[in-house]
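Have a look below at one chain only, the form predicted alone, in structure tokens format.
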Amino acid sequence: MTGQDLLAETVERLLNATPPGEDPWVDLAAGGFAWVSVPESAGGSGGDLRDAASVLRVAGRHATSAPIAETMLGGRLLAGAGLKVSGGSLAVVPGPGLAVVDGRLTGSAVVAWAAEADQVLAVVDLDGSPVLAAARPEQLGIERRLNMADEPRDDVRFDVALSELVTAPLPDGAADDLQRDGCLTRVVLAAGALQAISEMTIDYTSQRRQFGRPIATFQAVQHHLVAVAQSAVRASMAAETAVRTVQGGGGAWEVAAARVIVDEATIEGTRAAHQAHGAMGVTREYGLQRYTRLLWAWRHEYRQAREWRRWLGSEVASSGADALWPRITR
């Protein structure tokens, strides 16, 4: 058993033991799982990106509602800026939209879990260089909102003097790295959720009987089962390739490609799962609708797939025809 397998098994046991409706964040934080891949020297739990992906995949399988992905991202940002994590949850401004004007950080953004966070982090441009700005929620204007999966996606307004915030320089390319890493968290979470949907659909169609036999024995239903399983496998392979490549350095191309693949897998997999479940799949008491709403919410975060498609197209066009085959086969 690898270290990633052991880590995933530990998180699986923890989430299995969490009573329905209870917030899993306290136990996840107490175990240090939200700071996996953040260096111990910065106050994190250590490990690498593959370890973090193991935790996130299990979180996706359990449709976990907790700021674990955001805290991982934020912890890595703090470490990259030479700052330490405090042990509380973190929220991260997911993209551009903020600016430093006359010494004040201004702008607005939709930020996951901002109201509950100990710190809200943003990567901003200051005189042509990336800088990490860390604010306390009470310094900001926050209007609580929910996404389609009922997770906090708050409207946050910034209008605060930069001198009142904790700031530190970041390496060049930090803003692009944040988009890549944020997108990767959604890819990995989605891969875990699609795996859970596939297993759920197999179980349901094996137990649900019609005309004296399980509906899983009907050819039309088997077609849906295959579609869900294929979607889950495609997403898993794309996520694993992206994580491995980013761990080795770079990986923007692979993350963009994974986002496109997972987006298509989400559309096809959720459609097939709901076809197999029928009306049961949309009832509040049954878990499928929860996974579907999460998957469709994640599709809109850290750029949508169509934006990553455009980026991939521009990269191919600018690299030239001779570079295409080596790139897609490496």
The other form holds:
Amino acid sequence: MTGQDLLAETVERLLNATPPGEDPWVDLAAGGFAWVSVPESAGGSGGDLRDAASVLRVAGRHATSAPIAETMLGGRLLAGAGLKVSGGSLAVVPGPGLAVVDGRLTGSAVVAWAAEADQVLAVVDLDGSPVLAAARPEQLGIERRLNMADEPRDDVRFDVALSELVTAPLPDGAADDLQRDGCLTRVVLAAGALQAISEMTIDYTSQRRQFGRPIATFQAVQHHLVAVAQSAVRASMAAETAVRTVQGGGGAWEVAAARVIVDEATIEGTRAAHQAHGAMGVTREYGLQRYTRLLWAWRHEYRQAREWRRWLGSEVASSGADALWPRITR
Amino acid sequence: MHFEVTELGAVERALQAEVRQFLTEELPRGSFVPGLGMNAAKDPAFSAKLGRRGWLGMTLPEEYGGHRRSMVERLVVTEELLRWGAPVGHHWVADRQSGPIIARYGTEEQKRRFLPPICRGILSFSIGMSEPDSGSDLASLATRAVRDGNGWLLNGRKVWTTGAAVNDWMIVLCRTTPVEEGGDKRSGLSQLMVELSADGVVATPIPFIDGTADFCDVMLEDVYVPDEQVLGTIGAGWTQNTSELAFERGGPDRWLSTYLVVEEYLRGLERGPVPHEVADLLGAAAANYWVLHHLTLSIARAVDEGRSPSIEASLVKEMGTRFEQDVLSGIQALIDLEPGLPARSMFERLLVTATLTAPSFTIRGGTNEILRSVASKGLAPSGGSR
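Given the form predicted alone above, what does the protein look like in the form predicted in complex with its partner chain?
Below: every chain and molecule of the assembly, starting with the one above.
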């Protein structure tokens, strides 16, 4: 058993023990799981990206609503800037959109879990170099909004003097790295959720009886089972391979490819799972919608798949015909 | 169901580089007409060269001419061959499934007789499964063998049999016990090895949709098959045949058939930024090739570790063959030329063949409908926590 397996099992146990309706963040934070992959020297829990991914994957498998991914991303940003993490959750401005004008950081962005965060972090460009700017929520204009899965995705307006924020320089390429790592969190979460809906669909269709037999014995329903299982399998393979590559250094190509695969898997997998569940799946009484709503919401975060696909395709085109095969099999 | 992420090790990487270099030297681009995956041309001389390099019968025991290498190493070699469009037709079936099935179920004498020439690339095999009235419902087949002295007398008809007019041998699945006596229709089946030049065997090409003539109709009329050509156990043909299908389904031949169409399309693009719709297609294609490569690698590694990932193989074949068609449709939608013959470019030639043969990708080796049924039986309720 690897360290990642042990970690996943621990988080699995913790989430299983969390009563429905109760906020899982408290226990996740107490166990330090939201700071996995943040160096201990920066106040984190240590471990690498594979460890972080194993936590996120289980969180996705449980449709866990908590700012784990954001806190991990934010923690790594703070550590990269030589700062330390506090004990609270973090929020991260996911992309460009903020600018420093006359010493003031201005602009607006949709930010996950901003209102309850200890700090809202942004990577800003200062004279061509990336700088981390850390604000307290009360320094910002925050309007609560929710994504389709009822997770906080706040409208955040920045209009604050940079001198009032904690700032520190980041390594070159930090903005691109945040795009890549943020996208990777959604890919891993989605892989976990797709695995869950595959299992749910298998279980449900083996119990639900129509025409005197379990609906899983009908060929037409079996085809949905296979479609959702394939979606889960492709997404998992893509996510895990991308995580390994990023851990080894670089990996933007693989993250883009994983995003493309997970997006296709989300479309096919959620459609097949819902079709196999019939009317049961479209009620709030039943758990399927917790997963599918999250999957649909995540598709649009950290730039949607179309942009990653185009970037990947442009890379493939500019690298030329002879480079494609070595790249696929690298 | 289980797909473990795995990577190629140093020895496997070295082998990959070796095969790439061999292909660049032996079959430089432009010196041959590349084929589409396993539909590629038959070239006995090329197969023999592969045999001399030790790249056929790789997983078979050394005492029979094999090389005791892993399934992953075999995958590395076959991926490179298919991706290059190399003429693998002569040895393909023998190397992929006939050799391994003989190694598993054959007698000592059969192994000594058949495996060394398979490993040298000089003995070719056809698959004697489908019949005019038995395709997906294979167990309903009507070809039958009755006891005759120290052997069997075989009568029936096989169809859609690739290469039967030119190959050396065919492993025939046939009924040796009538259904009424055997109980259900899956029992009472046996696998017989039939020499395609034997008396009573008449193989006639059936013109294929693209005008080629590899597909055959095989009449079997009072063909005498001696006992030493019975493969495995009389009556155990269904089980043996099912394990043969597992060899047939989990490989890169199930997602690389149209790879060269994509590569040649890419080669024909003008320098500079590409339009959005081109980037969209290339991005989706690259991502899918990448994940299918890793899934296939995972299956091969699982076999090396002693598991038998037949459900996984069915899942991947089903999605891989659909992808082969989807990516072709994507290319078709992007081009301005009206494909015709004689082709004015390698791209056009490959595109025409791919367009005409693509419907077969999701049929050969088990239709996608059958594969979904097979796979769904492996998707049992987990009882797992969530």
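The term rigid core refers to the maximal set of C-alpha atoms that superpose within 1.5 Å between the two forms. Everything quoted here is computed from the prediction, not taken from an experiment. Numbering follows the first chain given and starts at 1.
For A17, the Cα coordinates differ by under 2 angstroms between these two forms after the core has been superposed.
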